[in-house]
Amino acid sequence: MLTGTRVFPIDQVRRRFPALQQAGRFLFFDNAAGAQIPGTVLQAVTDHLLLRNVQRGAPYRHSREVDAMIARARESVAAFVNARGADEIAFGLNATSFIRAISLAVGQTLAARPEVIVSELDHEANVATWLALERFGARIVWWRVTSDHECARLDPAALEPLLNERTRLVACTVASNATGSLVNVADVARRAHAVGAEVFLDAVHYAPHGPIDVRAFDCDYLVCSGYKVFAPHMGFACCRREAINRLPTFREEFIPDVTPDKLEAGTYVYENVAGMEAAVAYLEDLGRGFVNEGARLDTVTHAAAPASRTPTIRAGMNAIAEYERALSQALLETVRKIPGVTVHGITDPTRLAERVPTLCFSVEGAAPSAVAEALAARDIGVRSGHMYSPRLVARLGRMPGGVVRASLVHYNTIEEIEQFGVVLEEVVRRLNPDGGDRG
């Protein structure tokens, strides 16, 4: 399909992709629960572990480059979200811990605003560790779902009523873990920022779909996954450095209290730093080829200015959202001509800008661990269960079996789409032979 003026680059994105070349006839339809990487991904993490295993600080040369590649992920993942420096970028196991670190450190400054605001759409990384600040004297307030439930969607305006000054921050997410709904997080952030509470995004399931831009979403604290986003498994906060370092955050005694430092507690994975690093630059050269037609798709650049790199990922990532946006429209179509599928979420397909192709349906008379299981044995790996997100869920009166979901990124295609479609329609068929009505 075209993207502005040129087709999206899908074959040459596949060979990119070892594990596609691999997988014979198998459709990857579970990324949600981590994507595939790159060649360049596996080859970052690989030359790290043998070349440059070391630990960094010290004046030898193999610790020098630990502490170069780490200034590099730095910067890189600061073009990445189109954060105001490397500083504000902080390396760590995963987002969930993140997110725990600085609920912590958020707890501890509750006495002239209480009020924590939670929603039903997200993730439970996001919720739960929010709830336990009750402990510590912090007053949950809920953000519900749209009275029209089935869309599955968080109107910014409900805000309103729930904010006042004794709001000390709003926690969300980007894009739903289950539904695939996005957020209009800057709309979250604005109505906040103007009774004086801070924002808190969960970037996990959205960022493999679009660009992040801290800026644009005048957020206080975002946290991401690398094993969405097609790196390894670890995990980075950007968070803006005026609102991190008031926090009283946990450290040994000689490290700065300053970010990114004050957020680093430990060692972490520096292999999957690397790995991170050459995910940027993945998506970066894919953007490469949409400003610049004469670029190559099989080459790795690191450049050194942040800024300037972020309007060539952004390209890449405005690529993929158009792509997937086709994805989106031709997994909606598929899936609800199929008698007996309910899809929950967005499914408006004048309305595809607000979803990624993330798709949560039910199947009358089907258990959906039943629906995955037949899938599974087709060689379709998709997910069944309330997908990290019980609360939304059981609003969706899918509690307590869940659901089934197909998630998408943008090297799946509408072939796989179509044969997906073709089987599922057969385990509908087998699981409910009765037939039921069309959702």
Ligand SMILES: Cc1ncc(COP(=O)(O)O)c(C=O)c1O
Given for the second form:
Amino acid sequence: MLTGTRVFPIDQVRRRFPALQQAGRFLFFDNAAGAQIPGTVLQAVTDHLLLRNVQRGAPYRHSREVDAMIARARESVAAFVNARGADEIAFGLNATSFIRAISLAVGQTLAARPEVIVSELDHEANVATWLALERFGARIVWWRVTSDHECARLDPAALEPLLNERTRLVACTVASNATGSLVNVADVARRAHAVGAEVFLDAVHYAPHGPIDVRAFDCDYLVCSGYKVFAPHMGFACCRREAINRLPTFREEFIPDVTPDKLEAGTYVYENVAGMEAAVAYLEDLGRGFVNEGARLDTVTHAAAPASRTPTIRAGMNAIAEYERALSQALLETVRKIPGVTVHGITDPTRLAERVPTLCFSVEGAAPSAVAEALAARDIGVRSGHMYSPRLVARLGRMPGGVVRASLVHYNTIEEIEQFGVVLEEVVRRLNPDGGDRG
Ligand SMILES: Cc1ncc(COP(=O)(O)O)c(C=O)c1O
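Right, the form predicted alone is done; let's see the coordinates for the form predicted in complex with the named molecule.
The complete assembly is shown below, putting the previous chain first.
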């Protein structure tokens, strides 16, 4: 539980990230494409490579240590997402390959439920993988974003007419990697389960911004990428045991056909799994400053059961979410007051709880790529284009050029936003000297 009184320790946070310490005046505003890592994560990766870079499953010490590290990492990630058990966690290359592996298995179980619902808000990883099932007889049903144009949200009520006894699964994101808007995924699950359909969540963009709770989300499958959540490049999935164990996933014949082996064909990158474990420990550490004394006593060791670590991790993620609402507000105010700039997505300052500080915008009379390049030349890292969500960006009326995206996380600061505002205003003026004043 949050004490609600503690100020977010931004200076301490920034000191924990070596890349920020070495960045000089560079602003990391492209975190949706990958975040920086704490020093402890780097240390965990290094330790693995230096001390135990061997295959697991053998009786010698180093191999046993790898087995133990993977078991610990599974417990840690289970606590991070509030899984029902560590066996529900699978490690792998990235989120996309998990979506593909699970969708290929789902595609073999369509039978009387051939309909798969995909959304217009999603990253293409959680769309194209499902569209590929059409060749196995799937019928794709589109869940469109709201037509309040600039907001373009996913409204769970709009799912209702799409759901029926033929719906096999609803695939949707928890947060848009383009506009930053959140989806009420518990409401999605309630509606989907009412007709006997399953729910597949893409938590990649959401993960660094707030607590993941697979029990509260009530999802059947959830995928995530370590490199968006302060760990190295790797992915993980959390699947409801009963759901995944029913699927015909691919594994070698002698590998057990149940969790956690169910989705882990081949060898993954162990050092990055060690890094993911350390990333969870970092978030838990942050949470220790925000839990009340009773909860703190439960969470002193990393060896504690997942359930007892979850409240501390959640306290850390809630503190991050609260701090990030201040970042969203400052970023919105800063960008919206620049003449000629239009922000897409939720801009209402009373609705900050419905978004994360991922902001996409357009500059009148300037190509998004020109804006991103001009910012890069001035030491600001942002991105332009369709953000792998071309359907959404088309609905915003911004294809083919796309939008500019600034995506912040909890190590960014209000001062950085102010700096960004000054530079962006100058860039906009240079690129579009005739741009009108919106007043
Ligand atoms: C929302 C979202 N989903 C999925 C992905 C793909 O993740 P991965 O690179 O781990 O496959 C991304 C990557 O940017 C993303 O932002």
